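This document starts with one chain, in the form predicted on its own, laid out as structure tokens.
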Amino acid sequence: MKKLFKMFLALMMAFTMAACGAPDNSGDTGVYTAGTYTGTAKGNNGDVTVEVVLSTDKIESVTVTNHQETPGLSDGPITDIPAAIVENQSLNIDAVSGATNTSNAILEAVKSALTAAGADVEALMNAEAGDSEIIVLEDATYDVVVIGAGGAGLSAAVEANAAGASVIVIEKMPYAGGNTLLSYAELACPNNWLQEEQGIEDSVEQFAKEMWEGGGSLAKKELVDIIAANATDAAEWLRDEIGVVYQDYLVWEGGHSVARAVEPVELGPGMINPLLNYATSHGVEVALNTKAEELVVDENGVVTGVVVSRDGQTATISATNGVVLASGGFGANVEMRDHYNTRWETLDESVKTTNSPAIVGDGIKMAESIGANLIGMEHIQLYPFNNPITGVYYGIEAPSWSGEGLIYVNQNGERFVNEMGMRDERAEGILAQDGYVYAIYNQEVADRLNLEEKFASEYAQCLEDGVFYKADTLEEIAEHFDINAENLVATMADYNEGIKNNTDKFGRTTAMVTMEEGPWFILVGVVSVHHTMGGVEINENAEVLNTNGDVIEGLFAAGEVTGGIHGNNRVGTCAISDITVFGRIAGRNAAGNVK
């Protein structure tokens, strides 16, 4: 297949350091104290280390030694603002797009490190660096072209390029992954192998049936049939053909009458680095850095590609097939959210979201502007306990989604919702609650699941943080929060006395696990945006239909940027679910009849 699009680096006249500012490494004296220098400063997640190797002329290496950053999502910063730094011998070093705050971090652990040093940090901040490298955008022409480089867009990719189709994946972020990246990815599927190993009773229709009315009996219902029917032959297609380790447990989410999403080893990570690896060295080309700014229509309707930028560049990219439409919804969008908001009391910036700074609707928006339907745009979730300090979900919370135990109480010590419910009946009960919550276990419930190791990190960083504390009484830990400890003893003797006679009071019937003795773990916790459920309209086939119910030819959608599917609220585990059995049967049907 001819292919047009020709990538290549101008590279741009080398230049004289000391003529540009930088320390003067001339002389018999040296400009540092050789040695070795670490340095630390704060990311997102917590301390960002550095170590710093001098010799007395020259920053010799950078190197990250440890961190709590997302991973994937650090990939970028941590590999190449270091690489940068002794590249260039400054310090005056752009951040990575969409990880500035991981980016500035590692500049400031450097900082610090040639302060110890004894080095004119100020210099080497005034430094000019080397123009990085151009990409220069020209027009090229594929069989199809995919916006978006999550779970859906990539999915989609390795299934065009298996039905022997030339495709490119355009992304706006230096990175791959998307929500994807940021999520646990764990993938509700109904009779898959660890059910079957566990003897766990499931069927195709209950998960249809349970996902359906989750979301208030309100999505395209032949569109939640397709994915509980395709949802565990996804599962392993990741697992068998992609290379997706998982692991050895289920998890078992609200909404769920048995525990059926599968989880990878490596979360997130480990269901994108496998899809990307995949694609990529199986011909699919990646485009990132790249942002699509419209789609392209024929006189006849047809979408036949999308324009794209770069660095103040243009281009258009046609796809002779199909556009598979996979960028995301609007969760990071706080103008876009409020704009359509009609259930929460506001979602203004106060309320922080789970996405990706990725997630702002722009595919929405460029689908709308060529006459596609959108649904369900007021349907947006929250996720029901997040860090405060971050907006982001804890894995530390862990009990809520294992089948094991835990309780959100209010500051007056007493439980207000069922912990194992939807989430926006979690949602609503947090928020009534006027002010933070907190999530309690016991130690055995952290030994069942190991999670102080599996979590060491984080437990570290929240309880630096102030929003964890761990104690041998429940009143210990109600004093630490100024909680009201009797009755927080009382709630707890209560909970137990409920789950022990299948009585519980707020209706709980999944993680039944009572929790009788400390020491006590407790959370504070917020509710923040997780996932919008409105987005373009699309058929079973994935094509995008028009305002009118018509197709829109050429166009096809999957993943978040879709609506329909979810209803008014999504159960969890099912996204991983939709945006991959979508994804595949986006791209599969892009490709067509591939000429």
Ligand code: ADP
The other form holds:
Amino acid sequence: MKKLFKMFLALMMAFTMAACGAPDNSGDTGVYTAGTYTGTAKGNNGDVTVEVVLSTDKIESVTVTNHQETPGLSDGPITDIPAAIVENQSLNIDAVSGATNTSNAILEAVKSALTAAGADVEALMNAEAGDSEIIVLEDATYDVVVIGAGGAGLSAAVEANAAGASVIVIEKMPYAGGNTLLSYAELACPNNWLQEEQGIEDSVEQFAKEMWEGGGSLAKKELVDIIAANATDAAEWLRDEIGVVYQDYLVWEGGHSVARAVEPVELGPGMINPLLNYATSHGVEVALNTKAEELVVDENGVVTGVVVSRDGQTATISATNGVVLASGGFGANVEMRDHYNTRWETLDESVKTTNSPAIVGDGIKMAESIGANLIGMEHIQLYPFNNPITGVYYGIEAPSWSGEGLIYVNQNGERFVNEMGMRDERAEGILAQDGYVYAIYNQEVADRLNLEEKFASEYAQCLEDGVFYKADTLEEIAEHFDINAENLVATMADYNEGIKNNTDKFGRTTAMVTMEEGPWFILVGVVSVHHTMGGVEINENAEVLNTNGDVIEGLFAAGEVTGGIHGNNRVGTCAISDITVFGRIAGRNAAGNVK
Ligand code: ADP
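Next up, can you give the form predicted in complex with this ligand of this protein, since the form predicted on its own came first?
All chains and molecules follow, beginning with the one already shown.
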């Protein structure tokens, strides 16, 4: 296969230098006072601290030594900004797109360290432009072109490559991963190795039933059945072939009758990084910073490639065998979600999102414009309980998905919903309060999940931000947030009574854990847009269908870009099952046409 795609493909060389000049560092006395200096600046979730090592004439190294930035999203800037500063001996560095705040925080922290060192920060900021990398984007041809380097796209790429195809993944961001990277990458799979060890009885049929009914019985059942039948094989493939390392415990989200999800030790990055490494080390090319703009269709209606852009240049990447659309949903596109939403009062900018800023429906729009059928676009999931400042879920709310105790109360100190219920049920319950609610659990719960050690920095940051508090008595936590204390004490007693008698007022049947003693933990939470269930319609082969129900030849899709799989509510931990199973199918079938 002829490859003419001469562009900047190196992973992690994620951004273009605005300038590459260096201050005048000649002369006997040198320009710096040699030593090690630290600097700190505010990032998204807290302080970012760097260590800068200077010799008399050079910035020798820059290291981010401490931060609370979102895992995954911050990986690019944390490696690339320090490397660029050292390589270019300059502070005139562009932020990594999509991670501007983290990039700027690192730059500010370095400036502060250099100021402490008495360096001429101004000169470093204005360092003259040098020879920057020339990136030439040219037309090219591969067997399979994958759009999007999230979990679905990378799974597809690995399988297409394994089937003998030459493969390129087009990724518009400077890093791979999408929403998968930001997720906990928990994968629901029946009869998995941990269930077997723990003697938990499960079945493919039971999983399929719960996933389908959890989505309001609105999904295409045949697609749900494929996911249920192949999810465990997908998890074992990730573990044994790709090298994902899993925890030795199961995750149990609302909507599942048994604990059945496995979780990578390193969460989203623990799935994406091994997939990316596996793909690139087996010959898959990954073009970062490169955006798919439109699908190319020939005179017979067959999809034959993708027009891509980078830095104002465009090129056509042809696919001899197939194009796989794996560009994710549209949770971060306020206009789109507000347009399609029929269920929630509003999904305008007042509602935050847990999504990556890249997830704006590009693939859905591209496919629709060539006649693909869109299905279930009105079904948009709100994650019920998130940090009101970041809009993203809390690690410290783990009792809600770990089979442990936790209750939600409103400002009156009253419960209002089954906290272990389905996400839509919980989101509805929370929205019916004052727009925000509180989650409460006690020390015993925190200890059983080792939360204070695992999430030490998150607790500290949340305390500083005023969204978390811990105190010995229920009265104290109530007073801190101006909650009706008498009601809260009565609510907790009532909850414990219900758990003991197996008669929970809100129908809770799982996580039947009493909470009698303090200290108490309390968090403030709001709903956020989390998953868009609608998208491009596919069949069992991951082939995209047009509005007449016919296959659009040459076009496959997998992951959150597709619709009809999760009905009106995606059951927790089923997204990773979906993207891995259908990513693999799409990759194999796209390669399957190898001519
Ligand atoms: P999934 O869970 O379905 O795999 P993700 O959100 O994890 O979806 O990944 C989707 C990926 O697609 C993200 O990395 C995102 O940046 C990328 N992407 C979205 N739109 C485009 C586009 N127009 N061109 C290239 N990549 C895109």
